[in-house]
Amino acid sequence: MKLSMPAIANPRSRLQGFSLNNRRSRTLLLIALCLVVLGVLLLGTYLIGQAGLDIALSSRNQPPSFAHPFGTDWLGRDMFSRTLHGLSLSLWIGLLTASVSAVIALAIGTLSATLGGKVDAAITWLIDVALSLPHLVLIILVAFAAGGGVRGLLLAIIITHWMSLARLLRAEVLQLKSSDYVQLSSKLGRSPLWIARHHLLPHLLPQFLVGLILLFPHAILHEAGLTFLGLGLPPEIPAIGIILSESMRYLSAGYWWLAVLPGVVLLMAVQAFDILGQSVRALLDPKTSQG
């Protein structure tokens, strides 16, 4: 009798789903690389502590080098560390106003879609109104209204950035609820809460998260714009917009570095999070997850 040996495994065929020739792969592997580029720059300042953030008037001035990948400003301070300090507290002021953002926009989106009616319509109003006035201005106003500074900057954020979720939301949920389970439900004596907790957030999710990802770039320019205006963080912090606005008066004299460096690394993780945000929608969406 002839035994057959058992089949060994292809290391190979273990790896191909992993090809960077197939579409899905290459979006993981996009999305990894985003989230070391983001945890590095959050996680940054722990990193490095607070070297470089001292007053060294000895090495004010200094264009860029292998000693100061960023030069140094007009007291010597290193513009490398004080760029990731100021990225890194921009990032985790972006990550906290659009996470609170977010959820204001799922509820709002949920509740409006789910009791209908003159709840519907006052929250659909109150959308149309706030997306209709000039976005900066608003959240100027809005900024300003509540006396500037840390608080001011947080409220201001947080207001004018749930509407355009919440419609987005509260599309997906009126046509979740012509689905044949949810009208069963209904017809069963569920409550429209009810069948908002237990059928219509579990669909949500992926919207949720996908939303939630995409207000992280608008959350992070708003606050370095707020505070380059001064309305936002008080100068002693070394925040992103702060770092901007004090640079401007020294372009004249030559010190380019002093601005355009901590800019190009401020656009450079607010397209990280545009392209994380871009790829995990890709990668939750049937139409475009495979191939």
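Rigid core (definition): largest C-alpha set, two forms, superposition within 1.5 Å. Positions refer to the first chain, counted from 1. Since this is a predicted model, take the numbers as computed values, not measurements. What changes on going to the form predicted together with the partner chain:
Once both forms are fitted on their rigid core, the CA atom of residue 111 lies less than 2 Å apart between these two forms. Core-superposed comparison between these two forms: the C-alpha position of residue 182 differs by no less than 2 Å.
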Second form
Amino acid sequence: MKLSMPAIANPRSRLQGFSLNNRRSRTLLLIALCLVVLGVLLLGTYLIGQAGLDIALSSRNQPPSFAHPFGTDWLGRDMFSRTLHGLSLSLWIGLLTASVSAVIALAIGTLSATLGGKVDAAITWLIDVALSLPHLVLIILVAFAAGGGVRGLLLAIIITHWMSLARLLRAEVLQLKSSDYVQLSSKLGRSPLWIARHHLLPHLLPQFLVGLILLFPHAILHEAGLTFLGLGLPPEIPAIGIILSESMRYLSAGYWWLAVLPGVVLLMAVQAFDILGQSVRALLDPKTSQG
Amino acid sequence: MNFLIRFTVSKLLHLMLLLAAVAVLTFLLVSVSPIDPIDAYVGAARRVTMTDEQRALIAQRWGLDQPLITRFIRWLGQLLQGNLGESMTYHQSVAAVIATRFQASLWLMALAWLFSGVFGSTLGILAGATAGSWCDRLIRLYAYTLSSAPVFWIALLLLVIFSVNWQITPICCATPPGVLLQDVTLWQRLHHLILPALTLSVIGIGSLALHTREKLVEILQSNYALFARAQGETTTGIVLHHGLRNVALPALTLQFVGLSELFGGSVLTEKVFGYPGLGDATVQAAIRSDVPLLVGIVFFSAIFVFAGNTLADLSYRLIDPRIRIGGIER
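If the structure you just shared is the form predicted on its own, then what does the corresponding form predicted together with the partner chain look like?
Okay, now the whole complex, with that chain kicking things off.
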């Protein structure tokens, strides 16, 4: 591609020498920024500790101010610390469930494609059935079947998030398996394990990584949603879904900050994961990584 | 005509297979549940006072002492006769609960579907026509933000603005206090629907706008758009005469496929607004361990999503002239 292009006519080729003007550097910068934001949200609770979570009835229901950027709730607790704690908990749950789910997706996707035949047909069919129900209804059903609570929530998110990624990875493996160089490699006497290590893995790993990162926002939003509905975490665990559902009772009293501001932070976290996933994809994909 | 018959038969067969699979899946899931059906039925207060004989009697009456396979076959037999069981929460047959609840949800979903279709495609066309400008960037940012915003949070946000601060919309429910659902006027109904429908439409707007934008950008860069421009056509003209009809079909398909998301979103939306629809019933069924209702809703949602996918499939075959002609030739 590059050789066929006239070097002088293309202004972009001159820009490639600069580091901060090209897309690759900007993508890297964006990734670093997202990582910092998420790092703060994930580990922020360790830095601020339990401060602000004490009940202070003298300062109840205060609107946002410099002392309490997110205001205080009906028990005088600082909403900013509560939000950080709740969100950190939700994010950790999201990370855990999405990771397990992605590993399941990788295992099932590759197994389905390599074993083929009846196993493949059964797995494809199972994915089709699971995807034929509205996602939230399936999550509620699994959470109910697992007995609700923390266990129900974890199982429900893990069991219902691997399908799309498994389907993607399965298609990828199938395509790789039929490609010329893999065929040739096996004709040359390489063992299936060698092929898997040297030909399949380098292709699947980036896909898996991007799929994993893009699973996080889904898992977090569904965790928050299920908890919000009262079917997930119990009320004594102050996750972000609990905070938002509690704030619903105080809406008509005009305490808008209880609901609005924690939601903004949740939205930011989800956005950060989304941008991170898209950026990593852009960086790892050879078609878009340069230029 | 021949094609329509073949299409219907194959779709019906698909639906049957799907429902059978859903039946097996839900039965297995519910039977592994640690929640005891008898405990759930009698409630917490009477659980303590109940003797073992009474418990055994209920178990025998319900066939809970039978092995799993026998129970499944008996349940399937009832299901095939159209008997979905009794809802413990609402003391009505499950079919009746779903019918009344879905009627309420249908209003909500239809309105939200319409909103998201109109707003989503308008924004998408606007962004696509002005690709690269600040308008396009703004719309894209808006769409990305919307698609990652939690539905229930948007519901709370709208409630705070419109119901609490401005007080122009009701804060909950589908009817004014003290008015039954059957004698509510159309205006009252829409008044109570507007916020939930706006909330629910948010789910579809983001993806539809981004998708429509991509499609329109592709069209504007095509050879026939270039040719039209060479003949002196303006961008507006190209969008109106070439863009719209090409964008409409994928958008419509996306909207039909999005019915699944819409159903899921209605669960959260109805919870916030206290709207007595099917989503609200789903949550109640799960909280109160109302297994027959939950299973009934799972079945119903499977049929609903299937209908959406079939409509998407059909819309292509009926509307797109390229596929339509291809179908007749085959």
